[in-house]
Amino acid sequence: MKHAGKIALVTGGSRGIGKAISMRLAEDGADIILNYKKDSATAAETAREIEALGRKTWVFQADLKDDKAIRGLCKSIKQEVGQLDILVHNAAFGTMGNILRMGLYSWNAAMAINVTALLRMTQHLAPMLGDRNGHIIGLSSIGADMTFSEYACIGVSKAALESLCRYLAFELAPLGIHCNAVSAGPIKTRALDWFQYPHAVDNYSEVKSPLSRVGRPKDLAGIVSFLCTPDADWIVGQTLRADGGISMGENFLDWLEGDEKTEAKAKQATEWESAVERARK
C-alpha cells in the first residue's frame, strides 16, 4: 500500500469530501487524524469505518476559525500522535449571497477557515512534516477563477488559498515538504444546499461536463491520495483542476432551443457512430 506507515491529518475529515479523502488514504495504508467542528457522532462513525480497514485513528475537535483551537489541535497532534506525513486542508466555510450585502462576520470566517487555518497549521506542524518529506494539499474550487452567482465569499477565499499553497510550496520545498491544491467543480455533498437553487447546480454540471454528471466525493479522493505519493513529487505549487471538464470550454449546441437542440444532438450522435464505425474498419 502506497501510504503504509504514514499518518494523515484531514480537516473536516468526517463527512462529505473530507470523509472520502480520509477513507481513500486509509485504504491506501495511512492512519488518519480526523478533525471535526461539532458533529462528534459523525466523526466517531467515520473513525469506526476507518478502523474497520485496519487503520488507526485519532479524533480531535477544533473550530478552525479560532486560532486558540488550532494551536490546541496542533499541540495534541504533537503530543498524542508524534508523527505527521500528510496534511489535507478540506474544512471550509462560506456564506452565499450578494457581495454588496455580505456581512463582515461571514467574510472573515471564510478567510479564517479556508485560508488562515492552513497557514497557522503549517506554521505549527511544518517541522513534523519536514521530518517525513511530507505533503500538504489544499482543497479549492473552480470558483477561485470562475465567477458564479452569490459565490463571492467562497470564491475569493479559495483564490487566496491557491495563492497560499503556491507560496507554501515555494518556501517549504527546501524542507522537503510538497504543497499543491486541488480545484474541484461542483461535488454532490450537503454543501450544495448552500446554493439558493441546488438543482440548478446539478443541471449546470450535467450540461457543462462532457461526462454529463455532477462530481462525487470519491472523484477527488484518488487525486489527493496520488498527490501525496513520491510519484507526484515533481508536481510543486500547482493547482490541479478536477471538475469533470466543466471549465474546458463550450459546446454551443447546449444553447440551442427546442427542436433545434434535439436535431443537432441527434446529428452529432449519428456522426459519432459513423466515425467510430469507420475507425473500427
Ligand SMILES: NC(=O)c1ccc[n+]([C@@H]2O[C@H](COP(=O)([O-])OP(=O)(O)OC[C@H]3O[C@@H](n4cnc5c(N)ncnc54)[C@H](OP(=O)(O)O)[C@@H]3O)[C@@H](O)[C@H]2O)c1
Contents of the next structure:
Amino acid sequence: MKHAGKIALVTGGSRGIGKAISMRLAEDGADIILNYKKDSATAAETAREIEALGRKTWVFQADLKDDKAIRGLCKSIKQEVGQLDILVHNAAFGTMGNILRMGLYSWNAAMAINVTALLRMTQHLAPMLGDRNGHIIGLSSIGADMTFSEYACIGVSKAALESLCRYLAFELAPLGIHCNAVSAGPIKTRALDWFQYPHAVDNYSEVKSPLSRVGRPKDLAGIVSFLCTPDADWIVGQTLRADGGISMGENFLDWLEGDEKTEAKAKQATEWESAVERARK
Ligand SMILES: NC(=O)c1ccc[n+]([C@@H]2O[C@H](COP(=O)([O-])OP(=O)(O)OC[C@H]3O[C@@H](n4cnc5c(N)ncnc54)[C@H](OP(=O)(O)O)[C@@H]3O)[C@@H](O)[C@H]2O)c1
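Next block, the form predicted together with the ligand, ref. the form predicted on its own:
The complete assembly is shown below, putting the previous chain first.
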C-alpha cells in the first residue's frame, strides 16, 4: 500500500470530493485527519467508513474562514496527531452570481477559505510536512482559467490558489515538501446545487466531454493519491487538469440545431463505425 504509515489531512473531507479523496488515501494505507465545518453527523459517518477500512481517523471541526480556528486545527494536529505527510486543501466557498452584484462578504470569504487558509495551514504545518517529505495538494477548478457564468467569485479565488501552490512548491521544495494543484471540471456533488440551473452543468459536461458524462468524485481521488507518492515527485508546482477532456475543444456539430444536428451526428456516427470496421480488416 503506497501510503502505509502516512497521515493525511483532508480539509472538507467529510463529503463530496473530499470524502472520495479521504477514502482513497485510506484505501492506499493512510490514516486520515478529517476537517469539516458544520455537519458533524456526516463527518462522523465518513470517519466510520474510513475506520472500517482498518485506518485510524481524527475528526476536527474548524471553519477555515477564521484564522483562529485554523490555528486551533493546526495545534490539535501537532498535539493530538503528531505527524503529517499529506495536506489536501479541498474545502472551498464561493457565491454564484453576477459580478456586479458580488458582495464583499462573499468575495472575502472565498479568498479566505480557498486561498488564505492554505497559506496559514502551511505556515503552521510546514515543519511537520518537511520532516516527512510531505505533499500539499490544492483542489482547484477549470474556472480558474476559463470563464463560466455565475462563477467569478470562485474562479478568481481558484486562480489565486493555483498561484499560491506554485509559490509553495518553489519555496518549500528545499524543505522536502512537494506542492501541486488539481484543476477539476464539473463533478457531481452537492456543490453543483448552488448553480441556478445545475442540469445545464450536467448537459454541458455530457456534450463537451469526449467521455460523454459528468465527473464523479472518484475521478479525482486516484489522481490526488498518485500526486502524493514518490513516483510523482518530479511534478513540481503544476496544476494538473482533470476534467474529462471538456476543455479540449469543440465538436462543431454540437453547434448545429434541430434536424440538421440529428442528421449530421448520425452521419458522423456511421462514418466512425465504417472507419473502425476498415481498421479491423
Ligand atoms: N463539484 C465540482 O463541480 C467542483 C469542480 C471543480 C472544483 N471543485 C473543488 O473541489 C473541492 C470540493 O468540492 P465539493 O463539490 O466536494 O464540495 P462540497 O460537496 O460542497 O463539500 C464541501 C466540504 O467542505 C467543507 N467546508 C465547507 N466550508 C468550509 C469551511 N469554511 N471550513 C471547513 N470546511 C468547510 C464541508 O463541510 P460541512 O459539510 O461541515 O459544511 C464539506 O466537507 C472544492 O475545492 C471545489 O472548489 C469542485
